[in-house]
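Single chain ahead, by itself, as structure tokens, in the form predicted together with the partner chain.
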Amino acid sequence: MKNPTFSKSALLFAALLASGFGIRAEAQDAVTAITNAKIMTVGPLGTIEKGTILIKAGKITAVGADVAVPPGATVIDAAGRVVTPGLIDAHSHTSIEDNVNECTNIVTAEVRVADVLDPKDINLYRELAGGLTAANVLHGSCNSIGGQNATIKLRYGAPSGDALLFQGAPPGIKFALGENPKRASFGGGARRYPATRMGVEVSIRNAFLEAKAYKKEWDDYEAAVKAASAKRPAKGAPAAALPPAPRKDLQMQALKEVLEGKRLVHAHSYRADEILMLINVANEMGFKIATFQHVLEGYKVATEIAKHGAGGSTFSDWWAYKEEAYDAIPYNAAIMASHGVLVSLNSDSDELARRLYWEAAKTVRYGGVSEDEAFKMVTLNPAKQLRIDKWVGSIEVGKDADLAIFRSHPFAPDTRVEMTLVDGKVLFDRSKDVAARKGVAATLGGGQ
């Protein structure tokens, strides 16, 4: 992130921990133990039928069946419950303040979702209540090249938008293909370029040709500066004149970072043709696509997606809501996965984001994905797609204590999330939530 306020956010977050937003402040050496739980680690330890997780300073310090609880630890007894890694949504627009789209230009690579995060968006809390702990918050799909994403942790109530940012997550950017950037299915308004998939291709190629020229300008300048500083002038002689710096263009800067492999491309796509188109443009221009988003016809070109090395982040079963989703099938995730594509299931919705665990379960039904692989699609796989699997996505020693505690197996029809932790802090606790209800809200669910 180029945002200079970013470096500050570590400080802010420390302050946030100290202020104990959510539940309460804890000393850095305090230990939390989750005991007696069935633990689906989604990691090398597999599923532990009855075990303990120790958490210290927001990190997992021990996992296993025979882990001793140190004296003084805060104990969360999870007997009969199932602990999983916090869920991760690889496609979200949650907590964005104001418009999700900067829709006025074909390319808006300069705009940053990180500028407009609202840590008090109630949907963050509602999503925590569905076990979600991290999300890829993306610009909308209004234009061929949209704005810069923000990978966040769902630290609801944090003091600032910056404090939501996932430290260390590489920056990304939204691309969009098909109906949305060509504005095909939206009534009224003047036709804006592009109005066809042909135009979408042109707009992306054109932007990257410009970006390459921009990159060259800066590379040349930086080389000249380096050369000038290397040439040690003779004593008393004037220093070598530096060439004037090129103008800094925030839009081109973001695309330059894509060309340099520093910024992940998340490409909204539906049809097989446009998926292949973008792969070709990327190959021509020399960049990589990190994920195809939605990628509802990914199953038709799974081999090509796998060959490019892109991930696929899809819906479990949405279809027919628009023309380009008419060939969407619920077996998409299964087929892509079987072809070697790294697959995640996303929500693109503050509502669906609350039950991604069941979206994963559908993949068992549609295409016979194993339960372990299915659950990875909402935990470890999105973590890998967002390049944050070093910290999250599975329950392993050293990883962040981002955890969901379910009432029963996350795929079971009576399951629900009882507790969610982010960085070892309990940010959702159903029993406390229910106990705090007053008036008519206390009658909800028949006073269950």
Partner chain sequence: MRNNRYSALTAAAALAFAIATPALAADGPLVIAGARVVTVSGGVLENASIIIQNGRISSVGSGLTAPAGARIIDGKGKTVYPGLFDGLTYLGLAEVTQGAPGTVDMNETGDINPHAKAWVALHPDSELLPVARAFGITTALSAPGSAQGGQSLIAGQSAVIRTVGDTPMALTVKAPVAMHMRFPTGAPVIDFSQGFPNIEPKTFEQRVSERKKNQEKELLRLKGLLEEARAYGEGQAAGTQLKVDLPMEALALAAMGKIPVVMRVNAEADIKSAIKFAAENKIKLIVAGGAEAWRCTEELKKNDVAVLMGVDQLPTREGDPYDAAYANAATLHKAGVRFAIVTDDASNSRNLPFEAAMAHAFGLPRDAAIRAITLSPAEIFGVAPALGSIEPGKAATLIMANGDILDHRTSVTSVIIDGQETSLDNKHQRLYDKYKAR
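What you are looking at is a predicted structure, and each value in this text was computed from that prediction instead of being measured. Positions refer to the first chain, counted from 1. For clarity, a rigid core is taken as the largest C-alpha set superposing within 1.5 Å between two forms. Compared with the form predicted alone:
Annotation for Lys438: C-alpha shift of 2 angstroms or more between these two forms, rigid core superposed.
Go ahead and give the structure of the form predicted alone, now that the form predicted together with the partner chain is out.
Below: the lone chain, stripped of partners and molecules.
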């Protein structure tokens, strides 16, 4: 029996491609102009009441109130609409289906989310319909140290998973504290260590003790090679013998990169005591936490998080779904921000990712965050947390043309996204979507 949901999604994908959607080649000198728009730049230009954005070769080349549209440009008239930077989700599991948790070991730093990305996952398209243009796709949370993340652009329909990858984004890795890693039978199967919060802490410390020893082996080897190459043997004498290279270990290599500051740590966390524990372990081992994810008790230790230099990527009002989430409050984002923590709001859900703009709106109600600062929590702030803000997160000349065109202000109760662009290409257009849906409905109604 055919899966009706799959069939409908497949038909919609085909219909959208037929209507001109999807990744396609464009002339490098072609110019697109978005005109007559209210532009929320989330950057130095603030909000422009009636402005124009010029796009060429996937980049923003001009933005302002007095920008001339060159002859021959493709014009998108956004009169009455609001243009914003594309939204960014700092915690997602989209496009990896069942390949989320490798639960067989407490440390699985060697596995890579990038190897299992699916560019035709219908959730990517649905998230584009909510203005999302980039996401931090993370390994699951059944390990104290899980797999390597993938920062992606939502290039739905791209020819391969590799084509989703955000070029230039620094690599990262998922850590997890609390209930998830200590449930030794998480995901079914045989029980495994650890079964307590104490064990979670020790597993992280032990992994980094091993990684430090591994790093020293490689540092010593590279120093010996450098020293040998610097020596000039006498004429006719044999070159100095090089020491054998240490054995490459992919798990330890990832943690070595953490120690060297080359790989960002994104740590699933809830309780204040465990947040402090990981900060202490990181300080002891000599690495930094880039973000605490979920971080529902972050408001209790916001000063300590800020002192460490970590960001906080949280929910607006998800709680009470498990014991360690009972102390969550809707003021968490505002309190952390007021203490100097760089805060973003994430989804951890393919459904919630379609409405991140309303998640940001809740911080205005709960904590009195300004509208501008609240909207940064789903645009510029996650871009900074993922170290991709020189390309995305605000509308500025030279940045990628990742944009969302809203019907009205993103926080308005009647708003919706009319169009989403990634790299200057329209990957969601509500008018074409509605037309494609009618075609799908007619096809399904015909019994196919």
